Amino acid sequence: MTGTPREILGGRLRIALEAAGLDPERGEVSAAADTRFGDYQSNAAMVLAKKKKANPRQLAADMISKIDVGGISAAPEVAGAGFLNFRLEPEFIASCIQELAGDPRLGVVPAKAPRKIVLDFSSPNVAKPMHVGHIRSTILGDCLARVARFLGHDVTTDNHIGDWGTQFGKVIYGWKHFLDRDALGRDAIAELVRLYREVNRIEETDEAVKKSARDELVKLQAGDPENLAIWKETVELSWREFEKLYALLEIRFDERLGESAYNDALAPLCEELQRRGIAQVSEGALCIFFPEVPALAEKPAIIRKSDGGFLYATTDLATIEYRIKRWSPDAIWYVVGAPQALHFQQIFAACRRMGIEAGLAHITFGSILGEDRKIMKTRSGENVGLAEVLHEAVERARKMIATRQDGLSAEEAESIAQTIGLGAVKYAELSQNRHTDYVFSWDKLLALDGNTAPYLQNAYVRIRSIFRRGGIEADPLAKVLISEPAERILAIKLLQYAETVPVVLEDFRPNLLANYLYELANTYHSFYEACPVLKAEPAIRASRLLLSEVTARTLAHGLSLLGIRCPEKM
């Protein structure tokens, strides 16, 4: 097999189109929307007929007379307004599954043109806890990095920490006057948040404290040794807390440069942009105007305020320049919420003016809602902490395991609880269309039925239990036999894994992979109900065991690309 069934059929169709004097680029084939009529389909005849003002069914018939799909598919059939339907031959399906059985990549071919990609995601703020709003950026970014690396791209993950800003004047003043060292040791971020809130509260009625906090910020920005030391300690303490959560989620970063890393580059960048005529002074502020972009015509990017201060736009442009010089990437992807869309439109437009050629993408996402369909908050109105969500997920999974526990050691039960709980949170995110808001429901995300991680993990466990019960392993050299409809449907679904994974990066949609895995699990369930495995006669049993093994491997591999583990027991 040199490619997926879709690629092979598409290649044959393009040859036929060229032979018929038609545009071969229109030879696209996709999985059939309704498998009653075939396994794959193409609307090429309808597209080309509209262009040529011809009868699409007649054009489809002409294509069939030119196409050679011998040994792959039965002769294509014309359906509806001019669809071409292809039904794969059982022998072809069997040979493809035979190849998958010995392929560690499960048919997924590396990208033909691998790219160097910088992926910016998560980005928590120093001295503040990571909260539920960080779930989407963190988990989505990690998944995209996993998929891109598996497809052969050179990915650098960069966690752009928020470690600079006006809040540090308050934190430093609070540190000097109200710090509880014991509390700092127990929970550093909680103590830093307490200091900030305490100073914020006092400032409301005490102008002297307000001025002192501003003075502390000015001293920090001027390089005062004491304030720099306090600031560095807050950064390191915060990062240690963040690292605990990243370790729990099994997420790593290649780089973590905060906003402060670019401070020295901001003034020279502004001078350079002004010298090149890209930026100009308007009402005392240095701005970049975008008359060539209608949506931004009246929305300039301010890169230096009239008081000489710099903004996020300045830092982000300096960051892009740094990334270009250090890594020479082909693309820089930002996994940041939709409310920042205007900011990134301005930044990307400025980069085009600066002559930066790397592909820049803002990968947006919606919000996580509580079961009241409002932005998820605590009862006191605070953002729900990410640590609390993750620990509660594990605790709920722990209770679920306790009701089903069958001879598990305490260590096994705890490991499984972590795998199920954390997997459930990740899958709840990744199974959604990233553009939409979604409701965070504990009962739904931990359910053992429906489109959830526990359901998929349980499907994997049930398949592996077949081998444990039989005391056997699948023979990768066993002859694959496709005779029953359920076998055929399962085999074709397995072949579509290699067609699904690359599409995830086309519009940054992990939900396509999640939905595929859910369909695969359902398809296997139907196969298992219709086709006895261990009780079948030897040749058929060996074939069905091999189909089961490839299914288990595909579920585990697909979930690993989502950052989710599969337990061996549940």
Given for the second form:
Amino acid sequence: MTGTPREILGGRLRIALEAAGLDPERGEVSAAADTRFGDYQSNAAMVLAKKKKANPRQLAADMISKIDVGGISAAPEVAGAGFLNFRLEPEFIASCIQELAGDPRLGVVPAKAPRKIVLDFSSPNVAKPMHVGHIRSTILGDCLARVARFLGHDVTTDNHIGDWGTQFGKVIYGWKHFLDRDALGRDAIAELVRLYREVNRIEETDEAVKKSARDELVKLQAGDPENLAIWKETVELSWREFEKLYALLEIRFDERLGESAYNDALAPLCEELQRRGIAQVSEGALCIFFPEVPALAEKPAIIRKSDGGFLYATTDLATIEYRIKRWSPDAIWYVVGAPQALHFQQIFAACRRMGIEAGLAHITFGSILGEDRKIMKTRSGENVGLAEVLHEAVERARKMIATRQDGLSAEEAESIAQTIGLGAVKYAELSQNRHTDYVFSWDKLLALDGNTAPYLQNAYVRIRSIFRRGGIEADPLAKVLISEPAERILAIKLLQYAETVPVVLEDFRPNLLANYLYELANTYHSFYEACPVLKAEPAIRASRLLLSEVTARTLAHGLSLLGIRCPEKM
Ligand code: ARG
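Counterpart to the form predicted alone, namely the form predicted in complex with arginine:
Let's see the whole complex now, leading with the same chain.
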């Protein structure tokens, strides 16, 4: 098999279009929306007829007379306004599955043009807990890195932590006056947040403290050794807390180049941009104006304030320069919430003016809502942190498996609870369209039925248990027999894994993969209801075992691309 059914049929259709003197570019084939009429379909005739003002059904008939799909599908049929419907030949399906069974990549071919990609995600702020926005960025970003790597791209992940900023004036002042060392040892971020809030509170009524905190910031920026040492310690302590969460989530970064890494680059960058005429002084501030971008016509980016201070935008421009110099990437992807859309529009427009050619993408997402449909908060009204969410998920999973399984060792039970709890949180994120806000509901997230990680993990476990019960393994060389409709539907679904994975990167949509896995699990369920496996006669049994095995592998593989593990029991 050279390619997926979609590619093979598309290739044949393009040859036919060419032979009919039509634009072969329009030869797109996709999985059928309604499998009653076929397995694959194309709207090429309708698209081309519109352009040529021709009759679509007539055009479709012309295509059919020219297309050669022998050995792959029956002659396509015209349906509706001019759809071409293809029904795959059972022998073709069987031979594709046979190949899949021996392919560790499950049919997914690496990208023809691998790219160098820098992926900026998670990027929490020091001395602040990771909030819901960071949860989405962390989980989405990690998934995109996994998928891109699997497709053969060269990915460098960089955690651009917010480790420099005006909050440090308050944190350092608080550190010097009210630090509780024991509390710092117990939960560093909580203590740093407390210091920050405490200073904020006092400042409101005490001008002298406000000034002192500002002086601490100026001293830090001027390189005062004591303040630098305190700053460094707050960064390391915060990072250690973040790392605990990353370890739990099995997420790692190639680089951790926070904002502070670019401090020395900001002044020279501003001078260079001014010299090149890209930035201009306006009312004392150095700005980049974007008359060429209508949406930004009234919205210049300020890169140096009139008091000489630099901004978030300045750091991001310096960061891009550095990344280009160091990695010459084809693309830089930022997984950051929608509220920063204007910031990235400005940065990207500035990059075009600077002559930077890498493809820059802001991968945005909405918020997570509580069950009251408001931004998720804890009972005391604070934004919910990632740490709390993960701990609660694992705790709930512990309770869930305690009621289901006996005969598990404490260690096994704990590892399964982690796999289920963390998987559920990740899947809740990845199964959503990233643009929409979603409601975080513990019961839905951990439900064993529905589009959830536990449902998919359970589907995997149930297939594995068929093999355990039968005391057998699938024979990868068994002959695949496709006769029942349910076998056919399952087999075609399996072939579509290879068509689904690459699409995830087209518009950064892990939910397409999640939904595919959910449909696959449902399809397997129908297959299992309709087709006995262990009790079938030997040749059919071997074929069905092989279909089951490929299903289990596809589920586990797809979940692993989402950063989710499968337990062997649950
Ligand atoms: N630290 C920022 C925040 O929490 C996100 C940084 C995103 N990355 C970037 N290169 N600006 O909002």
